[in-house]
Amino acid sequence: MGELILKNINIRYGGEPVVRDFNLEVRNGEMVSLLGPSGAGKTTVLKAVAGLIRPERGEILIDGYSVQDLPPEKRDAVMVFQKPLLFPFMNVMQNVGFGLRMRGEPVREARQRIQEILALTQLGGLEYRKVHELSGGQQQRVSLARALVLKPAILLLDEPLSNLDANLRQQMRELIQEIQAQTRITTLFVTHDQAEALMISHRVSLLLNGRLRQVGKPRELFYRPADPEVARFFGARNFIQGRVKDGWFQSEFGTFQVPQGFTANGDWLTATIRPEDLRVSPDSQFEIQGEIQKINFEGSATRIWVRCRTTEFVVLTSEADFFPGQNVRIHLPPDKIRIFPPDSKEFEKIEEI
């Protein structure tokens, strides 16, 4: 078990800031995903925790002790990389037990621990296979087992599933979940895949352009994003603007009650509604009229672009009987509207992710 705290971490590469004012706590026994697009600084944070790079400023604590001046092997944090990085001349058992041998663990105790970890990672029966005889998923499990056998306080996973196909990736997600639930090892999991982060984590931390933008439970980030940029990362595409008056958000597409604390009359705010929460019908009494511009069939759902006045809404629906050019009506359920606080970024300043 372990606790990881990062305080005001700042990291530069070649004079350019990569990670700025980064603060995060990973609690004892918790799995937290560090989510963000490529180049956001996710792996940089992981390497700083592992001791592979040194922050320009800030402090890293493991179990309450600063590890700033400790080499990687003294930090009680083990990193699993995107590629397995196994020793090709060793078999599975030798790869998994390598760290124990380096520590000088007694042979009998080491062998017992290796067998336990092989069973936990579903590698039983493969002890004497060479690396080239393993599938990609098996190689990644060996890499994970090699980290777990050391019983580190902190487990660092750097996009370990990104090189696997869709089916194997899903199986590995479930396996990692099961292992973490059984071992209760404190884990920081880096990924660019939002579905992966939402599925696998107790909490998700979103990193955009080197800054931590929001931390919370998966449902909080998905349904209550802190600002429009966070909402866009999680698939929001429908934004409307309006002015606050007497506790109501007034827009050309309806009037919606604002949350408590939004008190300033006359403020321009931005609101959003997720594509799957919009309702669309060709013959209903819904209040907003529009015309379908484009349709994408996505298997279990159909994505529809509807032009309403000067705004284009994106709708995700299970209905498939629509066609471009069709006149439809849409409805914005008030309970599905997310109105952003006055201090969130203005809509015009948001860039596409």
The other form holds:
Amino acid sequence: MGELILKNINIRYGGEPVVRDFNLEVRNGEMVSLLGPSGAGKTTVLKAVAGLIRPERGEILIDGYSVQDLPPEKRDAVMVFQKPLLFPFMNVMQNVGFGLRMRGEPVREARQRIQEILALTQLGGLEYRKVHELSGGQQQRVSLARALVLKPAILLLDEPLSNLDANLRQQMRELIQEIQAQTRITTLFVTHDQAEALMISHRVSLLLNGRLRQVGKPRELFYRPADPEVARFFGARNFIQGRVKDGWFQSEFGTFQVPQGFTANGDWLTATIRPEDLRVSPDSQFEIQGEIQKINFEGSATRIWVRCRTTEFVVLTSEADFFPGQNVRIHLPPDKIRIFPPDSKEFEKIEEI
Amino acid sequence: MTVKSENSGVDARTRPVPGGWVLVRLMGPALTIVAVLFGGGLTLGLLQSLGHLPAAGAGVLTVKHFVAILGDPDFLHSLLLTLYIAATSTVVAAGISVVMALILIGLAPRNRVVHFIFQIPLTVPHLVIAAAVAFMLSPTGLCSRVVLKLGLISSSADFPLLINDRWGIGIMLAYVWKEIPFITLMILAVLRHTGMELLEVGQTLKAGRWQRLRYIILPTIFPSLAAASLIVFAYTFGAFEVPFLLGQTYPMMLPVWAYKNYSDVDLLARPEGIATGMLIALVVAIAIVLAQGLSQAARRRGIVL
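How about the form predicted together with its partner chain, since we already have the form predicted on its own?
Everything in the complex follows now, all chains and molecules, and the chain you saw is the first one.
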């Protein structure tokens, strides 16, 4: 059992607000990613849940009980840090069993539990190894095992994969997913890597400049971003402005039907289309004419910057036979256009990022 | 577009270490000065301790001076007193330093005033501290006068003997005062680098306040605490000026005893003084080697000192 509720959390560092009006609910057995760029306040939120930072305002509930006034050691939440931070004067088994020892668990039960966790984290046979003799991936697994052994209600993972190389990262990500699915432990996973967040979690919460901007399933955030800033974070680069008239979004690049529920009429709104959804062709089959400004070959795809009148579109295509200065035509498939609701952030704000 | 050379991205930590000969050439000038001044003096001292004293007509090398001092009860008394004072002042300074480090680490990192005040004794020479202790604690010193003024004693003769005393209290106070900042700063460096992070880990792993002290702080700071304590012990064991000013006339601490013999009008007493100095140097060298060993063992385990 583990349910985490964060209500209206506000945190300051040296007088400066770091996290503002943060609300989040992590349901029992769920894995939620807290995604955001560096300095967004992700680790601060995690530390507040762990009890290492006291919020200025707000309430933190674990399993329905407020833990606001409890010290970290009394909270049913364990944190795994970005660095493994193993105790260098202990071997693997002593590190993993540290929490059990602090809780005064009987030695026999503790040993059995440690063995189970070592097997789960694929560390069997390394019990008596000194921590400086382990690889980076093994050290991070020990760190994870050290937290899991306590069977906490809430597991807090603070970018545990960021110090690992690409291969180890993938392995460790799969291991975390597997363990989470097996143990059903409620997990809050901090990362700045959007791909990682989308892959690993049941739901993703995006934190930008200390504010929670959107919470939802990975596909929702990727395909239905709440506002242009969220869209930009997930790689959207093409924004167009238009005016809503009689249920249609009218822009210089075409007219698109406004989703149901939009009450705006006559308002200027912003729409976006992902680079991979734009179509480009050297032939005249598409309606918008443009000129290629720049090309970046990225292996499986090619990124092309196309200037169409005063707007520059970024297109991601699998075709590689384009060249700078070439005249091309592009097409914006209507079903791929995402028009932001009137109450979303204004377009001008995006440029500040 | 800037072209990066293959070596331009090499991290300083991964840069290859220069080979043996390159190192010798680079460090040669400094090593030569150290070898001539320090090594030469040590060799000359060793020769004199072995009886090579042409000015006094003694040229044959012998260990009889070592045998003589080792059999001398005065030497034994001095050795015991020196060990007692060096060990006690080191243990007291180390204990206070741990408490001080824990207090300082809890203060805001930007509290530079506290850190500055704390570091002042580091810059003051031992001689000045010894003079200050004498000024404060002598029977006619500042403390005695204050206590007399308060009516707690009837005359300055009633003030307890705290300098030139048989228990070496004045010497130990001078050393404790002087060495606390050194040991504290060594511990603080470790606590700041890894200790605070490990403490946070410990907190989330359900360790209470005393458990964190017992199972995290003390093992983390132990290598640097032990290394710093060994260095302090080595210094207090071999230092001359503080016991010379604040010590009693019998038994003397070993460095004073060595000096007394060395400066004796009888030139034939000089080898015994030098032999005492050689034994002091041996103890100091052992302590330094142990401190180095501890530091290296800790570094191998990933503890930054």
